[in-house]
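Next up: a single chain in structure tokens, the form predicted on its own.
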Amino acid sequence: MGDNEFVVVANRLPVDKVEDHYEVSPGGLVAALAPVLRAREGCWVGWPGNIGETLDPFEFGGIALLPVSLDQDDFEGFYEGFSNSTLWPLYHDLIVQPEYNQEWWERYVAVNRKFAEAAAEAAAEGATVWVQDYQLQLVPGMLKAIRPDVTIGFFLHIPFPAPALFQQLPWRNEILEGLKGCDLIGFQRHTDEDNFRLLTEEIRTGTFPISIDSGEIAVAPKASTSRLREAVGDPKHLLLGVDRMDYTKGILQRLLALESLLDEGKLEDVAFVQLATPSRERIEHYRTTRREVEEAIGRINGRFGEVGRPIVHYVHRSIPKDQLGTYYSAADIMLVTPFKDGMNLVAKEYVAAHPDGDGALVLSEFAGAAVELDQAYLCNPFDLESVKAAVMDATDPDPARMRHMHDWVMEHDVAAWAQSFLEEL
């Protein structure tokens, strides 16, 4: 270590440990940022995602990765606690209530460090470093104090909130001195940045609107999605929803939405499949989101649905990422509903799965990635009706609007974020 002239450093490395090797994560992240590593031969620091496991450095994929090891309290205290019961609610504009506690902001503090003391042994002179999200804003200002010769870029995956939220927050002073170690903060939305800039202009911003691996998700053979369809038992509208088992997502939402618009008889011969990955099972507000989504889906099909024939198809696990395009490809229209979402990058691939023109995507205009995905059937998450009217309007899609939407991702793809992020940085 020590000769890389481009390091990441991210809360988690880009592999997961399966039995006795390892596989590629799932994540936007990753998907983002292993293309540009690879072909810049640098190291990704992060943590490997076992509590309490100590590695060496190791190689994956043509990516050197060193590994940071988090004991249990630094996971209920850093990621659990400040990141993910403090950070994420406030972030995302108070969905829930944010805890406050000092212990976790001190675990924060601790676990921040240990990443920029490693990011600083990976780190060759000069080099470029990348720090990304929430959980580690404090890195750039104490990497920049041990190796004030490294570059160092960061960029916020999630929202960043309005100023008068943000000053909730009791640490918020210790938190904008540690992102002012940044030569550059990026940013999803000019929105995002405006907040920030709001709060100091000492430091250079941009926003980049991150992107999907464009090669990455292809459009299914015609006998995989038929295959779907009938096992869902063909319908003639097929929904689909992708998301991670959290809060923000709106998925209760889409579910009422679907049992209203069912309850007025105004959707027929309707089938929807929701694929929610487990997030966070050990946090209070995820477990009651979790238990809310699975007595909709309960309710909806004992309404509605038939035996051998429900209309809500639920799958609580990780699907393969070269599964997801047959499930993309097969859906007439997809479901992206956030309250608020950085981005948002299932919404880039089911587009990126659709370059005939068919399909149609309903999307929240509170994700990230309503600002280019503007031909959507945009809807507001908070107001049932603006959902269910958007639904309706999707079950007659405009074909120019997608193809519209799948040349602009497919243009402006990871690639494309990363070159325009580290030319800019």
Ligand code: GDG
Contents of the next structure:
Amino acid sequence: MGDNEFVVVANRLPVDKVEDHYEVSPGGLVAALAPVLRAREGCWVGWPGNIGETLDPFEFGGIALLPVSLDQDDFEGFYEGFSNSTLWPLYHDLIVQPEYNQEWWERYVAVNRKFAEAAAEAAAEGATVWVQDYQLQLVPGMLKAIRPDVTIGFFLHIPFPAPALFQQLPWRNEILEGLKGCDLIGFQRHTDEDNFRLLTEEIRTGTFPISIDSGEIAVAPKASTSRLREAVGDPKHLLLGVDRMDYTKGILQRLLALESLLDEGKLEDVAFVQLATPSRERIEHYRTTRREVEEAIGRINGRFGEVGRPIVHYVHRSIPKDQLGTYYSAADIMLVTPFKDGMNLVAKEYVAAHPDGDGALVLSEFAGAAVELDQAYLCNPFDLESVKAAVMDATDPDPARMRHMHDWVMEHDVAAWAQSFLEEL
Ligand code: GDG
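Other form of same protein, the form predicted together with GDP-alpha-D-glucose (GDG), not the form predicted on its own:
Complete assembly follows, chain above in first position.
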């Protein structure tokens, strides 16, 4: 038993190793939880991000960090395998086929046990433990068995599928049993919560749409947005996409919509910036997605670009967060077109960068964010014509819609999200 009154358990610690030292990895979750962790004598249990590295507990930015180490087999079976090749596609409604593999499952169990044991050791008598996301669904049950005195919350950041899909999972009963160790499970949307409740009504659940750290995205100065627009040829319409390179995000679909609009001569004087962070690159479906996206970009530029003036400007690297703000501020139209997405924080970040009502958001109906951002230009990414129509509507936006969404996001930020979950817990 430890002395931490509040314990966060997440797959990753909120730090990244840069050369020989650690830096806090930026992100809403850290921003929201850091004040709670500091105020309540808390700690964060997670993997530091390097395979095979064993670290002693350390403190960073005023937060106590408790590292859980993963070896190569853990990484392949638990992380790349069961988490990201079984659960991720299953919970995103089979956009690609999930793989069911007994060895991955066994690793998932073993790694969840490591996290549960670390949390059990860190938590004080009667502590509150908040477990995050699909990688750790067995932790609540395992932890409750070792430490019945603690209060356990769980938040699922990704969608929860309809029962007919979930029931494909060979280990569906074990996952449900794991989650039943919770005192409260939080979901992004009511539909996720409803799907879960069709399977079991024994557990207390709630819907808590996650949000962004509203202070993090500032409106960029005019000088830097002008520089950016100039760099892409001062187009009439600057379109933007920002995503992890993931098949759920519908990056190819927005490119195909753009290509078709250019083909039909409906959209002119346009530049499209696509920033795509490399993600899960050893998994075949991710490599295929990247290949298809890059092929489409090459084809569009070949067909419609000029020498020195491509249509699509593409970056496949991670960009510093402050630069991201310049892109958000400069873009006339933000394209967020996932086939399925728990929430999608990029949509909220774009809205946060447009307090004056300029700019327009094209948003998939299948993103959790569409529930709150219903004033966006909504589209169905499975229907190319619907994406095209939303883009065309967004070329002549109504500023009242953006202002309305901006006010909503600023008020419902990630701090409010964390507070509402923890109060309910
Ligand atoms: C999962 C769920 C849910 C992106 N590129 C760069 C960069 N980013 C940042 C964005 C944003 C975050 O990454 C992405 O968050 P999303 O919510 O859009 O998507 P997932 O990564 O799939 O997140 C999702 C979320 O969890 C939270 O619950 O909303 O549905 O899938 O903050 O700004 N950040 C930097 N450089 C980049 O190049 N610094």
